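One chain is shown next in structure tokens, namely the form predicted on its own.
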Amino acid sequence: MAKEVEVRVPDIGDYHDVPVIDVLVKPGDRVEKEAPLVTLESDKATMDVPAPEPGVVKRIALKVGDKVSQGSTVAVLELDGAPAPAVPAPQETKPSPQAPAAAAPPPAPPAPKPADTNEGLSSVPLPPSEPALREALPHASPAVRKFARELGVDLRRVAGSGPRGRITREDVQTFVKKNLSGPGPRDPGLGEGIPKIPAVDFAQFGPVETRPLARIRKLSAAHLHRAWLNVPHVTQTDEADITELEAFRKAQSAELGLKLTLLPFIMKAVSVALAAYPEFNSSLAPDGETLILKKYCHIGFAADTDMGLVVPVVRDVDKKGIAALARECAELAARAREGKLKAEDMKGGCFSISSLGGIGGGHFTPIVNAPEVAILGVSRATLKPVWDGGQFQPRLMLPLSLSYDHRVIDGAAAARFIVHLVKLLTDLRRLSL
């Protein structure tokens, strides 16, 4: 008589109802010893149960959604050596005259009763609304499910190239690279993954005033929502000593009649920089696949005004003086504040300068203007004192925060960057090489 053993759920801690993601054999299975049986997945990993001999599956108890504890029963398994079983044949092949052939081995059970029995187990790994099941718990560890749902997207629509259909972590790259990446439009199932924030009447604590959000406003939080959740941010700073800097933007300043500020040297010193370093002044082709590398330099920068943040944009900076570049940015800020940017003023833009300066603070993490994949964050230069290698000297020093888009730029290339600016703004003779 051949041996049947009840696999049951083995000791998986302080877990219950853990659910069943995936079911790997079915009745009639031949397996090894340590074979796994069904994958279970609790909140931090999944696990196989094994089968603890080698034989025959008779009988499956679980399916893909079910809830399991410690001992709860897994499958039944034959361990006498036999081969497999054969599937029960067809109701057509019922005839009499071939059934005692056909069950000549014994035991001999009669046709109608495996077929009944195997009828109601052969749909369980694979039953008709397991799409259904597959649709709300799909195939993916813990980790590849806290990596997607950091990035807003719904495992539902990933395919899956890993065995029987799990969903790994570079499914969901290819995913979001493949939606996230262009202009067109979206996966619905992208940001279906982020729970919205539930809405709350203040009324009830205090007096409120519901004042409508500017249109500038509303196009800018949409903007930079599509670009914090598309762009993977990293923000490297540093700073720079713009001693030396200052001065000479004061008496120039005072021999030109000029009011010349910050902003166009540092602008100049990112275009000098953006030649060296030209994968900064790129963008991601909307596949996912490619890079394009712009041959035109246009920087724009950010303008705080009463209705909102704008970026006009100053063409072909590489091209043009500082005296130039301040005239013109001094022009398009006014503009800005006073509302008449055109559409093109706001186009074409490589790279993008956000300067807080003339408010204060120190570093900040700017979001990338996408599809850029740079922006430079600039804070209030503030005198330290400074080491020179003998004594400590005040120093004026900026401080600077370089964001990037880290799909198209490593760490090491942004640390580069930054430091290529530093040296060109502490030492406004490199500007020339």
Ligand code: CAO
Second form
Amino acid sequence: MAKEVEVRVPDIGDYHDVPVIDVLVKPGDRVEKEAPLVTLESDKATMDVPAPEPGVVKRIALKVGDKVSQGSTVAVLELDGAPAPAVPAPQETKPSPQAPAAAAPPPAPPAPKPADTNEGLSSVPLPPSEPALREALPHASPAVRKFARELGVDLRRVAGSGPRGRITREDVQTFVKKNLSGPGPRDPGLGEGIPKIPAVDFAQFGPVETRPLARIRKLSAAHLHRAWLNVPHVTQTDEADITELEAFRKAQSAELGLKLTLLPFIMKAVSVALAAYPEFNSSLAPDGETLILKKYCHIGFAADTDMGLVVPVVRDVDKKGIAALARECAELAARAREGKLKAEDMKGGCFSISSLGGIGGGHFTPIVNAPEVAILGVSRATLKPVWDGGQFQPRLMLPLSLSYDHRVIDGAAAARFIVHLVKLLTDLRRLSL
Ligand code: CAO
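Next up, the form predicted together with ligand CAO. The previous block was the form predicted on its own.
Up next: the whole complex, starting with the chain shown before.
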């Protein structure tokens, strides 16, 4: 015959007649070791009485509202075949950390003889499983708190429907359901963890027009928001002297009869810098414990289209010449503007370039295109007086803004990377070294 044990209220410190606020199981329920059976609540806090061993609940000796003290019977459990747990000797039953010495529990019943433990009912006063009664806000039982923790719910955001505003398991479930359903912004207690911007009726201040967001803009908005929230960004800026590059670019454009913009030169230089600093061509594994270093070099570039921002990817940049890159960038940019890019054209990037040089403006802070770890912002080159040690020279200076994921890249590495890139762009001969 299976063994049964009587579960009793453990040492709960200097508390008596503590009300039962929740009965978490019913007869016939199977419970695991440490599964909470009932929840008690003093005027200060709550605690669960756990099952001492796995088994089936035969009987519940309490109901909500009953008052209990240490030693009160909670339930009778039929254990899972194993011998009944040994009854702790009196000296093994420690007072709870908060219980003063005077409140030490009375000696536990004597340990039953082996013959007695084979079957029938044995009494098991539990050692306290947690620090006895804990000061705890918000008002919820440990089982509910554990449940909320498992779901990532911040209990401070859950409204309690129980007595005195106590948060129940159902309150947590309702909160999660509410936040998972519906298209609206989620409660800041879940996921993004940021407070909502309050809705404003702008029409009260003047005429307005509402315009639905294009599909691409909605997709890129979600992606950018995710990247912004997940990646600790730092932006390192510098300027490259591209006076020589520009002369070469113009001459080659004319000679090749090809529209060579700056972008393919920058792309090529980035591929060389990525080879020199491989951590810039990596991604953090989702567990955040390992770095995945890529042995290929695919570089995306942001293209501004009427439908929103897209990032087509040029594959194997390290293996292609600048003229080939120029053709490919022009072809991808044209398809982007016609809305003809395929999903594959935008996949597999290692690093991104966002060039606003054709438009104007100075340094900016591009958002890392996660799971990539860095992005280069390129602004409009302008002629500036640069001191050569003897006099000011007019030089064409290109502003560069390197944003990076500080979890992966140190500030010193970012400075080295951008300095290296500047050298490559300043003197294109270095690309072949
Ligand atoms: N400095 C000075 N002039 C520049 C320059 C720079 N950094 N970059 C480009 N130019 C010049 C080009 O040489 C070209 O001049 P010409 O017509 O006289 O030859 C002109 O500006 C237009 O260039 P472009 O922008 O069409 O070509 P590109 O290859 O440099 O860029 C593309 C292509 C797709 C990157 C670009 O058209 C584009 O869409 N940029 C916007 C990217 C963007 O939106 N980024 C923000 C993302 S985050 O919101």
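Here, rigid core means the biggest group of C-alpha atoms that superpose within 1.5 Å across both forms. Just so you know, these numbers come straight off a predicted model, no measurement behind them. Numbering follows the first chain given and starts at 1.
Peer 1: Is residue 254 displaced by at least 2 Å at its C-alpha between the two forms when the rigid core is overlaid?
Peer 2: Moves: no, less than 2 Å.
Peer 1: Align both forms on the core first, then report whether residue 381 has a C-alpha shift of 2 Å or more between the two forms.
Peer 2: Residue 381: C-alpha displaced by less than 2 Å between the two forms.
Peer 1: Tell me, please, whether between the two forms the C-alpha of residue 27 is shifted by 2 Å or more, with the rigid core used for superposition.
Peer 2: After core superposition, the C-alpha of residue 27 moves 2 Å or more between the two forms.
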